[in-house]
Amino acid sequence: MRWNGWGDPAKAKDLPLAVRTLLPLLLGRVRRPAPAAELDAVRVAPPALTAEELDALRAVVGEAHVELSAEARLRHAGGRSTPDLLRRRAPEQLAPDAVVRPADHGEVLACLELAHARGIAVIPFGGGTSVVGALDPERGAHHAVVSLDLRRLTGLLALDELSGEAVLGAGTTGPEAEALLAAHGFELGHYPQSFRYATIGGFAAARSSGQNSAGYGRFDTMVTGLRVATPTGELELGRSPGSAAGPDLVRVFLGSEGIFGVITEVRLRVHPVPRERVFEAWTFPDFAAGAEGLRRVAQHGGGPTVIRLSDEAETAVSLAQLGKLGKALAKGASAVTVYEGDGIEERRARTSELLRAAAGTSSGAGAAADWLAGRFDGPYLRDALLDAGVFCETLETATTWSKLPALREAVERTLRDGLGAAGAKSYVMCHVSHIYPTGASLYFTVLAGIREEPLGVWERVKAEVNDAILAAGGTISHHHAVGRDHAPWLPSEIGETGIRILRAIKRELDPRAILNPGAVIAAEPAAHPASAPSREG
C-alpha cells in the first residue's frame, strides 16, 4: 500500500472530468494545498529502544525481522483515515521505534511477555486500513513503542468441512482468506471496503461489518473461536457452537482492538461459493422512501445478500463519477441490491414488491453490477480529491429506525455548520449499508474547501458531531471501531461502570498497559468530549 495514501499506486487515479466540473458548484475555489513531503526526505526522531533491548526482539524474531529503516517505521505510523494521510504530507512525523514481525502465536507471546518486563509499548498491526487512530505510534508512559506487525501469521491453518468451520491466521489478508477457502470450494463473503488490505485479525479486533452483511451477518456474528496471546498469558476460546459455560469470553476480544491481547489465530463460519450472482438497482423519491423500503425488507427477512442506500447527494455524485453530468443534478435516491446463494428467485421477487411499495423503482441490473466492479476503489478518490485541495473524510453511525431520520439530520446539520463557521462550504453524502430488524447504519461522507489548518478544523467539527450522534441516539461507531479517535466519547455509551469492567480487564491481562495506549480507553477520563486532547502533531 501506499505510504502516504490509500491502495497501490499503480492504481491512484485523477478526478474524473465530470467531478471536476461539480465541485466548484459545490464548493467554490479551492486552493491546491503545498506538495506533500517525500518518503526519502521525511524527518523523525532516532529508534529509542537500547542496542540491549534489540537484541532481545532479534533473538525473538530473527535479525531480518526487526526493521529500523525511516521508511518501514514510517509505513507504520498510523493509518487512514484523511487526518493520518493529512499528517503523511508533513515534512516531520512521528513513527514507531522499531517494526517488529512475528512468525507464529509462540513468537507473539514471547513479544509481549519481553515488551511487559522492558515497558515497551506495543501497537499490532495488520493491514494498517484503520480509520480512528487505532495506529498511532502512541508509547503512553513507557520509553519506546514498536508496531508489532502481524502479517506472518497468515495462512488457512484448518478446515472442517463437514461442520463448516476455518481457522486462518490473524495476518491473512481478505483476498488471500477468500483464494485460500476457494480452493476448497468455501468462502467467507466478509467484504469491507477495506477489504484488499485488512487482515483477518484487524476484521476481528475493530468489529468489522462488510457490504454482503445483509446476506451473511457482521464479521463477529462469524467468529466462532479465537488464540490470543497477551503480555501475562495465553488463551484458546470458543469449544462449541454455544455454550452457557459463563460470560462469552471470545466477545471480550472482538472489538478489543488490541488493548487487551494480541488476536493470533481466528476461527471462523464458512460457507460454499456461491453458484450464481443476481443484481438490481433501484430508484426512490427520496432518501426517506429508500429507507423504509430497507425497513420493510430487514423486518421481512430472507432477502438480499447486499443492499444499499444512497442519499440524493451521494446519489448525484456517483452518477458524475460516471460522467451522467445531467442525471446528477436531479433528484432521488438509488439503491443497489445483490443476490447470491439459493432461492433467488424468490427472495428478489420478494424484496421487490417491497421495494415497489415503498415507492421504489427498479433500473435494472447496471448500476448495481457498476457498484459491484468497484466497490473497493472510493478511497482512491479520496486520495485525488485531498490533491486537489478537497477535504474529503468519512464517518458512521447507527440507531433504531425510529431515530434515524433525526439522527441523519443532526449530523448533517452539525456538519455543515460546524464546517461553515470555519469559513468553508461543504457537501455531506450518506448512505447505508447495513440494516438490521431495529435499525440500520449510516455512513458519512464530507467534502470541504478548509483554507487553513484542516487537521484543527475537523478535530473541533468531529468533537461536535460526536455530541450530537450521542444526543441523537447513535452509537459512537457501527463499524469503524473507537481507536483513539472515540475514546473519549465511549464513556457516554457504555457509561462509567462499563469503563471500570474495561479498565479491570486490561489491569489483569496488561498490568503495565503495553498494548495500544490510549485507543478505546482514554488514559485519562477527560471532562468533557470536546476537551480531548489533539492528535495534529
The other form holds:
2 protein chains.
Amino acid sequence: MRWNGWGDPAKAKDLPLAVRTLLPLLLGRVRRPAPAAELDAVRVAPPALTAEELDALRAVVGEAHVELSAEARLRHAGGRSTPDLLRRRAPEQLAPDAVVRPADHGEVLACLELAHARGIAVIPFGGGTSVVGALDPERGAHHAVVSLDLRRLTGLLALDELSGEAVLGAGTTGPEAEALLAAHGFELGHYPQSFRYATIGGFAAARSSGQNSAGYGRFDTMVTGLRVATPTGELELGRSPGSAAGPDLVRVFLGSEGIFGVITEVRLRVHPVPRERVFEAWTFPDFAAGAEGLRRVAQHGGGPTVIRLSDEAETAVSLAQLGKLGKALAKGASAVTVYEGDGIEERRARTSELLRAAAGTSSGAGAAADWLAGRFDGPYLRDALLDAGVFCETLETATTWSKLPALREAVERTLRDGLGAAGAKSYVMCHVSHIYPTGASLYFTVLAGIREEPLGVWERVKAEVNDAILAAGGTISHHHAVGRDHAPWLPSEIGETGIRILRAIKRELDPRAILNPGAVIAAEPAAHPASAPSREG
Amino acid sequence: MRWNGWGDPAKAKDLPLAVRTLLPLLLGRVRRPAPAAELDAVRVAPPALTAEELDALRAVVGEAHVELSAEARLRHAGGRSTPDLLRRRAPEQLAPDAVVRPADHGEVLACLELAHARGIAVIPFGGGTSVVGALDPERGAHHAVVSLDLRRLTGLLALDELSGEAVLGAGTTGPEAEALLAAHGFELGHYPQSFRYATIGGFAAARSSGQNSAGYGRFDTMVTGLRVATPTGELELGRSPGSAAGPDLVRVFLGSEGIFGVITEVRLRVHPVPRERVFEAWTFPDFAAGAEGLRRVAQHGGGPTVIRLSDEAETAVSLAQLGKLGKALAKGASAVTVYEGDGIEERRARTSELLRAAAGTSSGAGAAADWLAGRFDGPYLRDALLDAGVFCETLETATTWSKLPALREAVERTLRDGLGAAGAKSYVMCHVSHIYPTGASLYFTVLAGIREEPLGVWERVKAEVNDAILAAGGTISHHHAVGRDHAPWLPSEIGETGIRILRAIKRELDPRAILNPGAVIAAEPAAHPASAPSREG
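Switching conditions: you have the form predicted on its own, so give me the form predicted together with another copy of the chain.
Whole complex next, starting from this chain.
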C-alpha cells in the first residue's frame, strides 16, 4: 500500500481522457494542489515511549517486531479517507510512537495487559483502510500511543468442510483469505472496495458490507464466532449458528472498532467456490424505477449474488470512463446483476421478471462484466482526481424503502448547498449496492472543485450532511463505520442510554481507556475521581 | 390459559388410545400422581408490599390494574415447564406480591422508575409460557416482587407497507399479531409451540424460533427495531436494516430476558400473507440420512418454509398418535416440508432433489398436513401424560452439522443413564426443526416413569444433560432461553469475561438489580459496599 495514497504504486492511474474532458464541464477550473511531501522529508515527533516500555514490548513480541522508524510510524498514521490523504501531504504529521506486531492471540493479550498496566494507548491496525478516522494515533489520557499491527495474525486456523465453517486469523487480508479457502474449494465471498488490503478482523470490527452482499449477506451475517483479547480478559464466543443463550455477545464486538478489545480470530460461514458466473446489466428510465425494481427483488427473493443500481449521474460518469461519452449524455439509471452458485438460471429468470416489471430493460452482459473488471479501481481514480485538484470523497447511509427517496434528496441537497456556499461546484453520484427486505443502502461519491482549505470546507459540509441523514431517518453509517469522524453523531442515533451501555461495557473491559481513544464514543469525563483508576501514565 | 396447565381447558385432551397402549411397553407401570390442589385451596403468603407502595403503583396504572387476589398472583407465579406444572399442584406455593398491568411504554417506564426508587423486584410477564424458569417470583435482595403483566401493550402501532415493516406492542400475542397484520394483507410468520399464548415482547426477550424459521428466520432475524424501558432510562433502536453505527444494541436486548429492561414495542419485518401452501412428507432410512438431507437443503438454498426431521423414536410415536400403530413398529425417520410464498414449485423441486439425493422418499402430502393440523397440541399431550403419571419434558440445543451426531448421542445417553440410575425407564424422541447453513437445532422430548420425587430426579438428570451438551460443543439453549434453570451453565458457554459484560450492562441500566433477579446471571455479590447503592427496600 502506498504510504500516502491507495494501493499499489504500480497501478496508479492517470485520469481517463473522457473524465478529464468532463471535469471542466462539471466543476469548472480547479486548482492543482501543492506537491505532496516526500516520505523521508516528513517531520514526526520523536517516540514518546520510555526505553523501559520499549524493552517490555520487545520482550512480548520480539525485538524485530517493535518498529520506531519514521516510515513505519507514518505508514500507520491513519486510514485512507480523503482527509487522511490530505493530511499525508503535510510536511509535519502526527504518528503513533511505535508500531508493534504481535504474532498471535497470546501476544496480543500480553501486549494489551502490558499497555493497560503502563497506561499506553493502543490503536488496533489491520489493513489501514478505515475511511472514518478509526486509526488516528490518538493518545487519549495517556502519554504514548502504539499502533498494534495485526498482520502477523494471518492464516486459515481451522476448516470444517461439512459445516461450511472456517476460522481465520484476524490479520488475514481479503485476498489471502480467499486463496487459503480456495485451496480447499471454498470461498468467503466478501468483496468491499477495500478488499485487496483490508483484513478479516477489520471487516468484523467495522461491520463492513461487500459487493456480493445480496448473495452472501453483509459481513456480520457471515460471522459465527469470535476470539477476542481485551486489556482485562479474553473471550471465545459462538457455539452454534442459532442460540437463545442470552444476548449474543458476538454482536457486542462486531462494530466495536477496537474500543472494547482486539478481535484475533474469526469463525465464518463459507461456501463452495462457485463454478459459474452469469452477468446481466440493466437500464431504467430513472433511479426511482430502478429502486422499485431492487425493492421487489429484495422482497420476493429474486436471489442475485450482486445487484447494484447507479443513479443517472453515476451512470453518465461510468459510461464516460469506458469512453462512451455519447451514451453518457443520454439520461437514465443503470443496474448490474451477477449470479453465482446454485440455481443460477432460476434466480436470473426470477430477478429479471421482477426488474422488467419495474420498467427495467436488459442491456446484456457486457456492462456488468466491465463493472466486475474494474470494481476495485475506485480508490485509484480518487487519488488521480486529488492530484488533479478535484476533491473527491464518499459517504454512505441506509434506511427503509419508504424513506429512501427523501433521504437521498436530503443528502444531495445538503451537499450541493454546502459546497456551493463555499464557492465550489460539485457533482454528486449515488448508488444502491446493498438491499434488504425492509430497506437499502445509499452510497454517494462527491466530486468538487474546492479551491481554498478543502479539509475545513469538507468537515463543515460533512457535518451538515450527517445532521441531514439523521433528520431523514438514516443511519450515520451503513458500512464505513463510526470511527472518530462519525462519533459526535452516534448519541443522536442510539440515544443517551445507548451511549451509557457502550461506556459501561468499555469501563468493564478497558477501565484505563487505552483502546482506540476517541473512536465511536468520546472519552468519558472522570466523574468520580476517587474511584476511577488513574489515567496518568 | 389454565392456571396450572397448558392452554384452553376446553381443549384438554385425553391420551390417545394408541399412546395409552404404547406407554406400558415403553415405560413399564407408572404411578398416577396425587390430585392437584384446587386454585382456591392453594395457600400463598400475604402480599409483602406496603399500603403506600400499592398506592404509588395504583397512581401509575390505575386502581383496577393492581391485582392482589390469590388467583391473579398464582396465575403469574411461573411459566409452563414441567417443573412449573408440578409446582402448581402443591398446596402451598410462591407467588408475586401483586400483579401490575401498565397500559403503554410510558406507564411501564414509570413503574420501573417507581420500583427502582423503592427497591421492589419486577418480573416482566407476557404470555407466561417460559419453560426455563424466567418467570419465578424471585425477590432477589428486595422485600417484595411484582409481576409486570404486559398484555395491555397490545396492538399494531404502525405499518409501513412499502418497506414491509410493522411495529407491534410487546404484549400482543402471536394470534393477535397475525390477525392485526392479516387485516392489511401481511403476516409475521412466527409459530413456536407457544404461539397461541406467547407475546411479541416475549419472543424478542427470549430469542425464540418458530416452525417457519426455514422460510422467515428465527425471531431475532425478524426484528429491525425495539423500544425499551429500563429503571434508569429508555431507548429507541433501529433505523435501518443494515448498519455499521457501532455494535448493534438491539442485540443487547434480544435475549436479555427482562434483566436489562422491558421491551415495550418491537419493529418487525413482515411479508404478504402467502396465497398458497404446499405440503410434502418424507421418509428416510434413518436419522443420519435425514440430517444429511437437511444439511444439503440448508447449504444449497432449497428454500422450504418449514422443514423438520423426526428421529425413529419420534416417528414411531407420531404414527401411533395417528392410530397407525402397525406403521409405528416399522423403522425409519420422517420429515415434513411445507412451502409458502413465492416460487413454490421451484423451491419444492429443488428441495425434493436434495432430499432424494440423501436417500429420502416422498410420502405425499397427508402426513405433513396432519402435522400442521396438530402442531400446537404438544403441550396438551404433555399435560395428559403428567395426569397419567408419566413424566414428560423437553430440552433443546444446537451446534454445527459436524458436531450434531455426537451431541445427540451424548444427550440421549446421559438421559437414559441418568433416569435409569433413578430407577426410571425412559423414552427419548428427537427432532431437528431449525436449520442453518452451518448447523442445526436438536429438540428432545423425554417420557419417563419416575416413581419418586420427579422434580428432584429431573433436576439432577437435567444438570448432567446440560454438562454433556456443553462438553459436546452445543449451546445451552437454541430457543427456550436461559431463565433461572440454565443460568448456572451460562458462564461455561460465554466465559467469565462474557459474564462480566452482562453484569456491566445490568449495573448500568438496573443498578439496584430489581429486574428479574436471578434470571440469566446470578445476583452479583455486593463487592464494594461503600459505593453500591443500598439494596435494602
